[in-house]
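Encoded as structure tokens, the following chain is the form predicted on its own, with no partner shown.
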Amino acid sequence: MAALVQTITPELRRWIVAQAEAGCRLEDVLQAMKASGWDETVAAAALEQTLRERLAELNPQASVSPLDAATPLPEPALQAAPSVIVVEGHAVQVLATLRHPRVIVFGGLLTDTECDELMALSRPRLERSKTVDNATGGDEVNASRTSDGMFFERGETALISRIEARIGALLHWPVNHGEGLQILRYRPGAEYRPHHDYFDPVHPGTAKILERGGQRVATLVMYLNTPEGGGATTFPDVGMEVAPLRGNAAFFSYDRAHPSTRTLHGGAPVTAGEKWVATKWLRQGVFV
């Protein structure tokens, strides 16, 4: 069967930008190119280079400059090359490590006991999660995530204050550039495909979402049980796993909000029991 080809002219570039400066979803914009015929990872592709481009014209740094190289990066001391960092009092391992991108995996970055009380406390707040909308800035329900969750506010008990704490210790960051605790729960089939966490320059709502602390800078993905089957933390650009085993953590930083820090990762389907994690998202700036 011979191939697939599609060109993208310029005439579909100048429909996408009018889309996006319209403030059309993109969301809905590659739904409306499928409709007319366009093979979906074709027509996304297009959409990608197109709005990077038109970015380009706008502001030829912003999509991919690094932040500010007088901030540094969320990072734990491993100059020695530790397996074991004790912080607050309490002993972290390293488990693996990986540079391109920044990836680290912990064990035992929370206790049993705390597991189970962040879940408890969660449970009668839990509701469909949902995704930043990069139209407006705000968030909505979207199909790519299919998880319950809820967010803490900083420092709203003393068990999220000494978790904070403790983050804020072992990777060098203030407490008060990080964003509220969240936690999640993964039912049997429930996924989170793919995608970054930075906040994309390309989209209309970013700016707004960045007065609130500043870019995102690195994530911090706590396990709060084991599940049965599947749920693993993905990273498709590097072929990387990390197996969610209670109390461990994964931890990745990006230093722009851009594809080649190579930080695209998802959230595997569970296939049996339930997964829960505690996310931690780590700003520039003060999150206010």
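Positions refer to the first chain, counted from 1. Only the largest set of C-alpha atoms that superpose within 1.5 Å between the two forms is called the rigid core. All of these numbers come straight from a predicted model, not from anything done at the bench. What changes on going to the form predicted in complex with pyridine-2,4-dicarboxylic acid (PD2):
Taking the rigid core as fixed, one finds a CA shift for Val17 of 2 Å or more between these two forms.
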The other form holds:
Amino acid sequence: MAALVQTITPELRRWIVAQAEAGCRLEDVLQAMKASGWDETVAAAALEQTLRERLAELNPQASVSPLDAATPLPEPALQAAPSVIVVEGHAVQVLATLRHPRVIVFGGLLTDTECDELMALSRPRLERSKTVDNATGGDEVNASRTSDGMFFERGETALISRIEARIGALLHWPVNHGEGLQILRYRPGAEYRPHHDYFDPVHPGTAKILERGGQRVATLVMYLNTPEGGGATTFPDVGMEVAPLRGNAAFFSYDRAHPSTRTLHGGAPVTAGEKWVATKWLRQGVFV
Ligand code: PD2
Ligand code: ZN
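Mind giving me the form predicted in complex with pyridine-2,4-dicarboxylic acid (PD2), seeing as the form predicted on its own was just shown?
Starting with the chain above, the whole complex follows.
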């Protein structure tokens, strides 16, 4: 078969490197190679070899390359392009999908009663939100995140177990790979400035954080109320904003701890009323 004897010409090598450096998903580069006649296995090997060589050129000392971090991801069953997915007897709408960054907007993931119960259960336990201190891996209060928050234990109540089981079934990801549910309340003026949710491997505190289940690979932000104004979840790399509507959710995944995933995202300032969200972060492995 002709494809099996295809070699990596300097021209092809330059093209692959240019695609990768422009932030294209490897999956899409592979598809383009297949479309121009490459055998999938041969193309994948050529792609990997080219990118490893390029990374070695750029950073000969590096022991870990971003490629090594590529990992399977949580993902709903969208092959048949459904508008509604029924999980655990609950109908979830698929309102919008984006390939790169991988973002999916779900409708009706939580019922009004579930939203009310999560807000009531968490309200007495809210404290000024902290972010991870990159140097130590501990928590710190940070001006870029002006909300109040708390964490539930995984499976802490029957309601939380039910929601976690629904999320696991929807995203095909084991419940024990999820962190405990985080609740955030933003008051008027509060925001969460753009950030990535993965732990940056260059920070000294990251190794300690990764001991508890490895990297984060996806985030699900569920809206518990509809603020009177503002509060969209924003994706500045692609100019996208998800409106915070009660019961709906924004899902996004990242196959490596790298900005090329285009998953930079933030919570825009709330301009009127309050905004409440529940965030579920999913890890590569069992979160203990
Ligand atoms: O509340 C949000 O929209 C938001 C935005 C960015 C939440 C998070 N990040 C998060 O919980 O990580
Ligand atoms: Zn975030």
